[in-house]
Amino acid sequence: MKETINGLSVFLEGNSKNKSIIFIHGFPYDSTMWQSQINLLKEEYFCVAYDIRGLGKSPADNGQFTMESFVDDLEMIINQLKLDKPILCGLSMGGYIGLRAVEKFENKFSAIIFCDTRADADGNEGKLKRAAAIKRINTEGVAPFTKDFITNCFGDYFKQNYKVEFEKRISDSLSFDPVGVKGSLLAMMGRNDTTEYLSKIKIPALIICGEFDALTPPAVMKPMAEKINNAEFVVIKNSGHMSPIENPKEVNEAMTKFLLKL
């Protein structure tokens, strides 16, 4: 079931009644990276996931974004649907605003989950690479550029061996709003450096990596990680930086032992 929620799209599956799940997906994806976890725990669980603001059947409007306000979508979407204290899964930018979230209201949610992404700001260097690709989109348009960053974003085991969703999810990215991709970017600039309040997290978290991710990989994860009182860590083989696409299977038994411990 599709609603609409101050403009964004969400997608309800399962019964409203069972112990709730929000995914938040990666950029430059949509909410359908997270199927085969939806498919997964639908019948024990209500999953929610959104297209964030910009990106798939969510509207970029001015393209203006900040963390803060990605944060804001997420409160209004737990509020709008009356969510009791969800978990809050999240991929590399839906990890940014996840981890964003707990620091401003822990109390909202009952565990998190966090799937190849990071904890720290961009420095100098992340932050000219994000200027470099707004200014790539503006001379070249957006299809250059998100061809290049899927690519880097998944690993040669499922780009060799599942070419044809691969290039789907290149051709679906392509479709999305440049003003909502270079909003997304301007928005993973400007993000605060969430680090110093991963030690106070009280929650229950787990904490996935992909084998091979070139952007978020496991000597940056691990750390991260164990700053986490408690959280645990799992390593999915044979996958980049999108590890619940790449080794559904690994990814969902991971979070299925996770849940079952809550």
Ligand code: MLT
Given for the second form:
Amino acid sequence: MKETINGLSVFLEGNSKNKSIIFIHGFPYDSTMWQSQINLLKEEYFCVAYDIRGLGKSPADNGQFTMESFVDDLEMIINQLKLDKPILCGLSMGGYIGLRAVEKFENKFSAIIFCDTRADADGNEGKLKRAAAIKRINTEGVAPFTKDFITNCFGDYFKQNYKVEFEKRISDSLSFDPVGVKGSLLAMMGRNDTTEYLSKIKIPALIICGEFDALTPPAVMKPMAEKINNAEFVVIKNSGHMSPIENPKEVNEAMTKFLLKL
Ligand code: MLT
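Moving from the form predicted on its own to the form predicted together with ligand MLT:
In what comes next, the whole complex appears, and the chain from above leads the way.
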């Protein structure tokens, strides 16, 4: 079922009386990246996935986004749907939103699952890369940028063995509004560093990372997981940055095991 909440496209699956899980996708993707997890978990959980403002089916408006406005959107969805301490699940940019939300209001969540993400903010090199990406979109349009970006996200195994699915992620991104894509880049570029809060997190945490993730590799994610008390850290085989799409079997196993213990 689809609902529109303050302009955002929100997709609901499963029984609303069950424990809820809220899924936040990465950049430049949309909520469909969680389909394999939702197909499995909707039997036992109320699954809420939404398209971040400016991506997928959520309109870009003026594109003036910040990580704070993305967190406001998340909070608004939780309040509007009256979700009682949902489990928060985010990948990469979805993880940035999730980490900042936990830093701001951890007591609204019962557990966290973060895939292929990081707590530190963009350094100088990262900021310059975002600026170059915005310049490229302004001169060439969105397609060449998202094609290169998405190609770098996926590992070789998926690109070679799941060509159609890989190409579909690229073609889906071509319909994204350049204003929204640039808005996400600006929000990520300006986000705060949430590293300090990691050791204060009290709720159960599962941290997932693709073994060949080129953007947020295990060398970045393992130390991040070690800063969170009792966090579980799982490395996903044959996977790059998009582990829930690239190896849904292993990601689903890790999630199911973690959720059963809650
Ligand atoms: C994502 O997958 O959301 C992006 O790679 C995050 C980023 O560019 O920092």
